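First, one chain by itself in structure tokens, the form predicted alone.
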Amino acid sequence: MNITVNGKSINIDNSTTIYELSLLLNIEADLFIVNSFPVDKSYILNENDNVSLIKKGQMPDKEHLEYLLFSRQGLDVYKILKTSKVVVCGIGGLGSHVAISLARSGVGTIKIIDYDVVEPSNINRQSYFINQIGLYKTQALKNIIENINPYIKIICKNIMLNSHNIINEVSGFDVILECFDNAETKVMLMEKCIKELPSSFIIGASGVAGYFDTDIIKIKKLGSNCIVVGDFENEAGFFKGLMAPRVTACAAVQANEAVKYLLKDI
């Protein structure tokens, strides 16, 4: 019967256990994953199983590492996300976390757009590190992502988006993520993209300040190709700061909605 092992298709005998498979292939392993779920070494393999054999504490060789990074997601999910393209507009508190979540998920091409540099007040809620203060956010985030998933394409653009350049910069992407701080820029992006890029899915955010309950974060639909995530009330202002837990929670919802859209045909 045919199965996939660490990304490669092979044929094995019926009634083979996953431990027997590891011995047959001379792969030392103590973590056995089948179809994205950990199993005991006595698990009997079935036709078309997707198998990952992992040795804890050991760096896999380059040939197998990419597949093993996504062994808890499954091969079908991996293949779709690998060919997907997203653009993240603004990589502050929302955008930096969104981009990292999508990189961890295996999205194959991620474009990150921001004109700003990392500064001290960013560190309380954004994905950057103190030793990155002064770097362009695009370069800092690219460095982080390359240490998470070196197998994806990161496109950096150090520009301020406006009504004149937005369509040129975000066209051709499956998902457009609006992650700006400025309300007027948020509205501009969504209005332009909803109208001019109907084949792209747009995900915005609004109302993520403070440390209010995360269960009031919801999703609103704006037209057939746009949603907005947030509580739609708690914008940043005097004595209403931005904090990591709530900002990250909203970013996670944005990223999850992007993945849901990309995998809609599974």
The other form holds:
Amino acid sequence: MNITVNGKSINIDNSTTIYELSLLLNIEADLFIVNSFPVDKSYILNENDNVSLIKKGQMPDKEHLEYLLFSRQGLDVYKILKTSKVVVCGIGGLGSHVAISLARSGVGTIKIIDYDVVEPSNINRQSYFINQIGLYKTQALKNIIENINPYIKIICKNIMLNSHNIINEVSGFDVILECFDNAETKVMLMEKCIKELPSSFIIGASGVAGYFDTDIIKIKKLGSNCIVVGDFENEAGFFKGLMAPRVTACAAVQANEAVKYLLKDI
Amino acid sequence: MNIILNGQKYNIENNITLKQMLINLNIEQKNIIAEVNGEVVTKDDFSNKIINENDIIELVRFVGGG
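Could you output the structure for the form predicted in complex with the partner chain, given that the previous block was the form predicted alone?
Let us now look at the entire complex, which starts with that chain.
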């Protein structure tokens, strides 16, 4: 029967256990994952099983690592996300976390757009490090993502988006993520993209400030190709700060909605 | 006439524009995008969009922070 081991298709006898398989292939392993779920070494393999064999404490070779990264996600999901393209507009508190979450998920092409550099007031909620202060956010985020998933394409653009350049920069992507800080810029992106890019799915955010309940974070739809995540009231202002837990929670909802949309056909 | 605004029933004047409806209901228009019966209406069109009986209107307000 046919199974897949660490991304490669092989033929084995019926009633082979996963431990016997590891001996057969001479792959040392102490963590056995089948179809995205960890199993005991006595697990008897079935036709079409997707198997990951992992040895803890040991760096796998590059050929297998890409597949091992997605052991808990499944090959079908991996294949679809690998061919997907998303663009993240603004990579601050929302966008840096959205981009990392989608890179971890294996989205194959991620364009990140921001004009700014990393500075000290970013660190409390954005995914950057102190030793990245002064770098362009696009370069800093690319460096982080390459340490998470080196198998995807990151396109960096250091520009300020406006109503004249937005369509040119974001057209051709499956999902457009609006992750700006400024309310007027959010509206600009939405108004331009909803009408002019009907084949892209647009995910915005509004109302992410403070440390209010996360259960007031809702998803509202705008037409057939756009949704917006947030509480729609808590804006940043004097004595109304932005903090990691709530901004990250909204970013995670945006990223989850992107994955849901990209995997809608399976 | 009756309409549904953000999930709630409202009684408003007959045949008014979206813009006039927002003014009458004392709703601030800044940074809002509307959806009327599933169709997106942006701010430039608020004064052209006529609201009819039983329309379902959603208002999405964009506030700063990210």
